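What follows is a single chain, given as structure tokens, in the form predicted alone.
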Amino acid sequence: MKYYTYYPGCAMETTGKPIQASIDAVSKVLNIELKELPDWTCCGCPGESINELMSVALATRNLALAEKTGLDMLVPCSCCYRNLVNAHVIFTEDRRIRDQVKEALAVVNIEYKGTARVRNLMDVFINDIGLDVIASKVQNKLSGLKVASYYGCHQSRPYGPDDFEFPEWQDQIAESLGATPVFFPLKAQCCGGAQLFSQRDMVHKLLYKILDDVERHGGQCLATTLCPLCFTNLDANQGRIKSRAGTRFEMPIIAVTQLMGVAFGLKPAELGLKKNISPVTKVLDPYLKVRA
């Protein structure tokens, strides 16, 4: 059994519920125990563009709580991951902000020593669990399924351990499940999720480009990172793109842990699949064989 302190972030309790369900289910299969970080709060993302000190202080408070546990801090949301790592870097390298953050945390009797280790789930799957172990858990091989893996901005940029511009870890996981990874050039392009309410037209254009790129390269489904913002943006807005562009997209959007769960023979309800908005069953039905 491998243990981590788990920072779910705000969205995993709302729009990210399907992803959270699949993370919990897949973690059990892979002997990963997630101990939720006690008393965690918002990481401060995306508030850094408005008030950098506030954003860093919020993130550092969570880092300090994780530091106390002595465990690696596992973060599923790509935005939270980037903000928490960014706060750690600023705290250790920028003396001016560090002094102000330390002063703010002292008011609530919290001290950060700078030793927390923030990690994302792809890092743990690849480097702590291993592709061989993942493959050994497969009950329903996803043979013939052409999976396009979408990474978005922040899983690998600027701090992620996977390749910055050409990440591959999700493709490797899909292959270990028996699926066929599909290359498409826009797999690490921003989906615009953080700007959906203020720049809706721009976001719809970004989504159109990504989905069109997947279709043109033969992807049958899009497996997203565990970022609830990317997942929801791609899953919920295809109808709006259709009405604006006159283009018909019915691309199944599946979190990578949901895809893993299907291959592991877990029940659709355990994986939150019934809460996906896009038509996931049309590609997953042949593989949904629940293990005894």
The other form holds:
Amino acid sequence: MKYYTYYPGCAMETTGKPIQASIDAVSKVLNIELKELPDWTCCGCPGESINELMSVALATRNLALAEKTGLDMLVPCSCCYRNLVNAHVIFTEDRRIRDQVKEALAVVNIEYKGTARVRNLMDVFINDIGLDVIASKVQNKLSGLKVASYYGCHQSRPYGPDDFEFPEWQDQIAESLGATPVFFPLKAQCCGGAQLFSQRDMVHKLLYKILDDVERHGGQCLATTLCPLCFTNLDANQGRIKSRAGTRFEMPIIAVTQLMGVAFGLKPAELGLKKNISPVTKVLDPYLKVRA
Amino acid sequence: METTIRGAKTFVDEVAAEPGGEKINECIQCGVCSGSCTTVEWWEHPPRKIIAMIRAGKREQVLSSTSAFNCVTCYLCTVRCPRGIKPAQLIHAVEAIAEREGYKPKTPTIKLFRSLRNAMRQGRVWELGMALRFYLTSNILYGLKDVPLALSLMRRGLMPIFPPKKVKGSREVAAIMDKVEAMQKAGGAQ
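For the form predicted together with its partner chain instead of the form predicted alone, what are the coordinates?
Shown next: the complete complex, the earlier chain at its head.
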């Protein structure tokens, strides 16, 4: 059993519920124990664009709580991940901001020593668990399924351990499940994130480019990283975007842990698959039936 | 004259004093940031040009343009910049100045951030409340177009109608935010 402090992030309790279900189910199979960080709060993510100090201070509060547990801090949401790593880097490297953050946290008697280790799930799957272990848990080989792995930006930029232009870890996981990874150039392109509220047309165009790129390169489904923002943006919005052929996109959007769960022989309900808005059962049925 | 002097400070010094703006003078104007930018087609002035304009002292033009607020913070410019300038952070420094000084950008992004900041005070973000606050203060008609999306999320239990239950940390978060704001107002920070 491997133990981690788990920081779900706000969206994992709402739009990210299907992803959370699959993370829980897959963790059990892989002997990962996630102990939710007690009393965690918002990481301060998109706030850094207008107030970096505020954003770093909010993130550091969570880092300080995680530090006390002595365990690696596991963060599924890419935005939270990037913001927490960013806060740690700024705290350890920028003395001016560190002193200000310390002063702000002292108001609530919180002190951060600077020793938290923030990690994302792909890092843990690849480096702590290993592809051979993942492959050994496969009950239903996803043979013949062409999976385009989408990483979004913050999982590998600017600090993530995977390649920042063309990350590969999710493709390696898909391959170990028996699927065929499909390369597409926009795999780490931004989905527009929270700008969906304020600049809908811009985000729709970014989503169009990603979905179109997957179609052109022959992906049968798009496996997203565990970021609930990327997932919901792609999953819930494609009905509103016309494809090149002038019809609606019908690209199944599946979180990578949902895909793992299907290969591990778990039931759709355990993986939250019924909550996905895009038509996922169409491509997953042959693999789900194997077990039933 | 475009060049604005506030006290002894030129605009480029002002940006350099912001967190993230420090390295502006090391830019060699190679344009990798503009070429990498995910949303460059929506920018009035692309990132490379913004840097040139800051150095030329075009304060008013930079702060009143929509450009910085189109940044989706994807960090492609930042990982590629050959001088290690971190253009995304530099653009955020510009956004921070514009926000503090009350510039009204033509994109509603700034209002979104304000709604978000209010949502953060609760400790954990309640998306529906944040979206409602944002649309009510920016454009209700624009917001109505998102109703079908919200309903399809609600049907699946993915968009709670009520705010999340308060955690103990929400009080701490509010206290931290108040302190940061007080420090910034006092001029001790940034």
